[in-house]
Every structure is written in structure tokens, then in C-alpha cells.
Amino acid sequence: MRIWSLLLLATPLLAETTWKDVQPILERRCVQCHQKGEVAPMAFTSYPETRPFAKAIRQAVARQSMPPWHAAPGSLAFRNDRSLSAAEVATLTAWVEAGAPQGPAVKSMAPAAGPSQWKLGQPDRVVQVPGFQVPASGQLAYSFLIVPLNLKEDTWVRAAEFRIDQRQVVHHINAFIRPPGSSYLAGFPTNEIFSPTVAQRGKRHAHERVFDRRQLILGYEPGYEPMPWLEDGAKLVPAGSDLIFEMHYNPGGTPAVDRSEFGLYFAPAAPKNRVVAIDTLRDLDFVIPPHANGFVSQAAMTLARPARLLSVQPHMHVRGKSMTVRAVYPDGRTETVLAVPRYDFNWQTTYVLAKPIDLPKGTRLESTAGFDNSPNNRFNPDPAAAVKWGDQTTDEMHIAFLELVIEATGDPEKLFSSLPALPRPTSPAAAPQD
């Protein structure tokens, strides 16, 4: 009997799980948010900080609410996958069930770069929001800031990063490049914040090309994570371009002053590939009926040139319930790129493919979005409203933001043979919104 007992004690499966087993998992999966000054309400960078939340950790990993990752099985593989493996879940669960013991001393965890640091390193160029005054309450229109970059030659940007100042009130910030001669917000002042009307935002030259008007460099929403695009890929900033911030703030109960920053990382030379951001896989014409649960919106576009798909980001507001993005290939095959059955407005992840997929000429990209406008949706501001596309969180959107990869010398305007139809405005208030 004594020998049998010794064998049991020597079996690894029965060894007590302690902090030394848990710490590496938290360091890989959690501390980017769970550290002082970051978005999470508590820090997990040491045993004393983490121990009081042991049971909450077990509950969160059991229901798969943390770490926040909403891509369902059947989606493609993503290089920024935050989900826990079965082994990691088992280790965390065993630790909690053992009483969350500390065990032997281990070296302190090195926190990830905090909000006061640039996670990708010091940028080559930094642009700051010059103190946007956010009131305690009310509904704010989109605000804009135009900053001339004064670049004398075409410049390639290999990465970009937002450093958000007042996270609790920032709904989103989009950073656009406006090439010379663009109609986008033409005539508005530079280096000062202003709020144009929807009609002014939608104004454009006749027959103006999409990328001649503006190009999205990067967007920030809750769940944002900085990441370089490709080892040999970058986004193009034409000489003489301006940087334009599109900013949307949601007052949070107390006044705040936002001084968020945006950093650009320049490529040392022209790359082999060009990364282009696409926001035209969207449906602008939907109307969600009052009290409707399960309303479906469809969007599609077809490629006229081959490209590679780098990333997908679903975007809806608080009635958003689900989104699936598929590629329908010219040979008839259909591939699910991303399925998000439980969309979370508070975690708008950009899903970056582990390996960009080839999209031949003629590939049709489809997006299907589901919405819940019923009283059962606890985030629904008004189940009795018929809901259309609009800026505010009380309105809705259906966009699947895409990043596509083409040759550096390629023309992104020639990528599409069909695009979603834009609504024809009947009044300034109904003009297409950015």
C-alpha cells in the first residue's frame, strides 16, 4: 500500500496546480488588459492581485466570456486569437478548485506595455487630439480634425497605433488619409476640431474615385489591439496628403478632456505589397422593424482583380447580434472566413488571418448580419423604434471592414466589379454617411 501511495503522489496529473502554472497563462492571454491603467477593472500581474478574483476567473473561462474572443469554430485561423486552449482552461480550473494556492515563489510577471507606452515602439510621427471637451451627458455628433502631414514624397506606413487617453468616453476614432485634390471635407479648417453636417461629409466630386477621396489607415474601437500589417506590406500615403480624424464620443457621466494620440511607423523602403482597407462591404438600406428579433441584413461585393484577404472586422451597434463573412469562389466553393454568433459591441475585434487567403478574380465576398431589436435585448434603447443606418449608438450599422493585399504597384480602384448600392439621398439628412 505504501508503494502505491508513493506512485500516486508522483503522478503529474495529481500534482497540485499553483501560481507558477497559472502565471504564464495570464501573461500570454490576460495582462494586456488586466494591468494598471488598462481597460480591465483589475490587474492580474501578481499573485496578491489575482487571488481575490480566482472564482470569477473560473466562471469567466467556463462560459468563455474571457478572454474576449467571439470567432466561432468553423472560422479560419487568426494570428491574434485570444481564446484559451482546453489545457489552459483545465489548468485555471484546477488551480481555483485547489483553493488558488500560491505554491513556490516565482519571478514577478513583467506587465505588457501599458497605456502610457507605445506597444509597437516609438512612432516616426505622432498626431494628438488637441483636448476634445466631452460633456457629462448628451449625444454628440461626429467631430473631425484635419492635420496636414506635409510629406514631400509618397510614404509607406508599415504600422500604426492609437494611444487612447479617455477610454471611457471614446466610441471610436478613425484615421483617414486625404490625398491632394480630394473632395472629402474640402474647405474645412486644419488643426482645429469641427462637426460638419452629414451632407457636408458626404459631398464629393462627380466620378471621384474611392481611394482618391480618402483611405482608411486605422480605426479604434473597444477591443482594438495594435499589430503591424505584414512583414512585407504597408499602406500608402501619397505626397501632400492630410491626416483626418473622425471622432465619436459618448459622454460617460462626468466631463472629460480627451488627448488621444495616433502614431505612424514608416517603412524604410517601398514594400512588395500594398495593404488597403475596404469599408464597402456594407448595407446602408436596411430598416429593422420594431420589436424584431432575428432581422437579417445582407451585403456583398465582387472582386475584379485577384487579392489576398488579411483581416475582417465586424461592426454593428447595440442591436447587433451576429455576423458571418464568406468568400464565394469562382469555382462555386464557399468558405466561411469568420462567424461571430454572439457579437459584442464592447469588443469589436479585428480578426487578423494567421495566413492571408488568396481571393481569385470573380470572388464574391458576402456579409450576413443579424440584429435583435426586441425587448429581450438588454442593451436595446428603444424596441418600439424602426431602426436605420446612422451615426449614433441608438441607430445601427452593418459593415464588415476588410484589409486586402495587392501588389505595391497595383491600383485598388480596379479591385471591384460590383459594390453595394448606395442610397440616393432625398434630403441633406438622408445623405450617405461616412
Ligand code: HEC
Contents of the next structure:
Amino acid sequence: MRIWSLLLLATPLLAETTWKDVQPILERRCVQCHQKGEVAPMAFTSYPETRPFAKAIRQAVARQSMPPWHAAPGSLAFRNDRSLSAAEVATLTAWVEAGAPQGPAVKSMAPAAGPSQWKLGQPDRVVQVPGFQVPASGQLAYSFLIVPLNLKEDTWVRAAEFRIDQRQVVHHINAFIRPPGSSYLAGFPTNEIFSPTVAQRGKRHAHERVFDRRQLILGYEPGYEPMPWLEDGAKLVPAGSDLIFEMHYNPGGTPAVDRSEFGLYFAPAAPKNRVVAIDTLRDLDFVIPPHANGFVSQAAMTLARPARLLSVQPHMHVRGKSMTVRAVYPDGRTETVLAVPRYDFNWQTTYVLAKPIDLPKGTRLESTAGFDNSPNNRFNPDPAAAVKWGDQTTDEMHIAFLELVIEATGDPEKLFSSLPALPRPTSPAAAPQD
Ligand code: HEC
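Could you present the same protein in the form predicted in complex with the named molecule, rather than the form predicted on its own shown above?
Time for the whole complex; same chain goes first.
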């Protein structure tokens, strides 16, 4: 016994943890954000840059505030899991406790594809925001840009990527496609930026099919990483579609001009599977009472045909506290897909399943969202307000965005046939996020 404990005590002394042990972990887990021009305020790409933050690093990994990742144990496994293994935490901690020594020289980190490069390679098609003027302060309405793609044939897109220009002010950009004949922002000019009213954004033809109106290709929010959807799956862009950017900017203290770009990667041939994004797992009707902590909103939908679930993105605003998404199978079995017990609105992460799960027809998808409207929530702009659905940060939302996979020839509309009609906006404040 005694010999073993002596050995354990002696282990750290046998091999001091130095920069050579730490660099690979930072390269794997941190520098996609912690490099010049990326979202994090400091770079960890070399020893001299990292050394001053050693203690902060130990603290952040112990608190699990870094890397930002909010799925709790009990969730399924995710392809883009950013969390550290116990061994990685132990190495970082041992290094800081040893005084963050440099030790033997190592080959410096291979420069990652920086923010100025396309991470997935040169796209087949690039669309650019033509210089959006962001003032130093104030609250900006959602802005839109419609760009005709002039595609003569139905085109499969195997991946898409945002190259964000002004990271400090871009809150999010969603790229939709609008098939010909759609009611979505019909009549608005192309190739110029405009801000329609909520009512104008919500306008739709009677009985218009969901996917005939618009389809989400990709959303950008801080922390986003480009990734092809599937080896054998792609999104479909019908011939004659327009691309529409929905953009939300948050002024950052100094004026900025944003020229973010969006790239599309075409699939060489029709894929086996089609990936579709839906926003119908949501609750539009809640009212969070003033000062309430622990208010719960529920949403559910039942699949009218089989599909595979590829990803989940919880979406709430600053009063959002937790979200859990479950699948209740026709045989009664319940599976927790994603549990986010401590939601952080700064990290609108898309959780991409390591193995997409099969959802038979009749599977009920449920989402439970918790909100904190009390003064203890330090992000709460007004605990005295009764809070409803709305697109400003002072309003709330409860959506679990999903990406589903169906066969390439399948009709995504059939996913919905057992759903009640899509809720129609009753008042501007209750309009869905479109
Ligand atoms: C997805 C992007 C991302 C990744 C990955 C990431 N960080 Fe960060 N990090 C940020 C951003 C943004 C900030 C500044 C805002 C904040 O503190 O949340 C930050 C701040 C920090 C801070 C400052 C203090 C603190 O706790 O907020 C430390 C220390 C830190 N990161 C360490 C790390 C380490 C170590 C890793 C890898 C093991 C890592 N980060 C991975 C984005 C990231």
C-alpha cells in the first residue's frame, strides 16, 4: 500500500508537465476560437501569448466554463462535442500548478485556417453582404438581403459556410432559400438591405406548404463551426430559388461595416438523403410572469413519417435557463436527446449527433424550456415585465431547431401532416421568427 501511494505522489515529479504537453490540447480544443481575429479576446497559439492566462485557464477548465459546451451527461453523444476529457483537464491543471513552465522547445502550432480563409475549401458559389453599416450603439431591427441564385436546375448543396467579417457586431445571420412563387418577403427588392415590419415578414399565402415558403440552409452564431451535414446527405435548392439572409447586428461601441460572406458547396450528384431544417418544435403562446423563476414552457410535435434526427439547436433569449429535448417512441420508450441544464444565450450551439437517430413514424418530439425572470438573473433586462414571444432580446423564444434526414426523393411536407396548422401570428408580438 505504502509503496503505491508513494509512487502516486511521485508521478508528477517524474515528468514535469510543460508547454509540449499543453500545446496539442490547446490546438485541438481552444485555438479555433482563441486565435487572432476569432471570437475569443486572447490568442493561445504560442507560449508567450498563453503564459499570462495560465491561472485563468486552470479556473475556466475547472469551472467548465471553457471550452463552452452546455450538453449535460445523459444527453446523446455529439460530433462537435467541445468538452475536455478528464486527462486533458488533468494535464492543463498540472501545467498551471507547476508554474506553467515552457520546458523543451517544440515545433510551433500549425497555423489553423484563420478567419480569413474558407475552412471547407473554395466554395462553388459565394454571396456577400454588401457593406452593412453598423452604428456604434442602439438596437437594430432584423435586416434582410435577397440575392437571386439564378440556378437553372434543382441543385444539391452538400455543405455551406459563413465567413464572418465583423465578429464583434454580428449577432447572427440565417441563410434561407426561397423557392420561386414563395410568399416570403414577396415584392421586396433584391440585392439591397432592408428592414421589413414583423407583419410583412409573417405574410404567407393561404395553405402555403412550409417548405415552399422558405428553407433554412445554415445559421451563423458565435462558436459556430462549418461542417458538412452528412457523407450521403445534402440540402436541396430548387431551380430559380433566391438566397435570403436574415441578419441581426448588435452595435459594439464603434461603428463597423460588415461584409460577411456565405459559401455554398454543391454536391457532384444527387445524394441518397435529404437534410431539412425545421423550426416547428416551439411554443409561441407562453407568458412568463413578472419575477418568476423556474417558469416552464412545453412544446411537442409528432412525426407523420419516419426520419432521422441529425441535430438540435436550443434557442431562447436572456431569460432562458434550461432546455431538454426528448424523443418519445411509438413503443413508449423515452430517450433524452439533449439536456442543457445551464443554458447560456451567448452560445447558440447546434448539437450535431455523433450518430443520427432513427425516429419511426409516430415519434413524439418534446421540448421543455425553463426561464428565469427574477432579478437574480443578471442578464434580465426587466424582472417586472410579463414576457412573451418576440424577436428582440428583451422578448423571449422557445424553439428547438431540428435537422432531420429523409430519403432524397421524400416529401418533407409529409413530416407535418399530423401537425395542427402552423400557428398564424395573432399580434405582432406573437409572430414567429420569420
Ligand atoms: C467556441 C469558442 C471557444 C473555444 C473552443 C474556447 N474558448 Fe475560451 N473563450 C471564448 C470566448 C468568446 C471568450 C470570451 C468571452 C467569455 O469569457 O465567454 C473566452 C474566454 C476564455 C477565458 C477567459 C476567462 C473566462 O473563463 O471566461 C479563458 C481562460 C479561456 N477562454 C480558456 C479557454 C481554453 C483553455 C479553451 C480550450 C480548452 C477555450 N477557452 C476554448 C471562446 C472559446
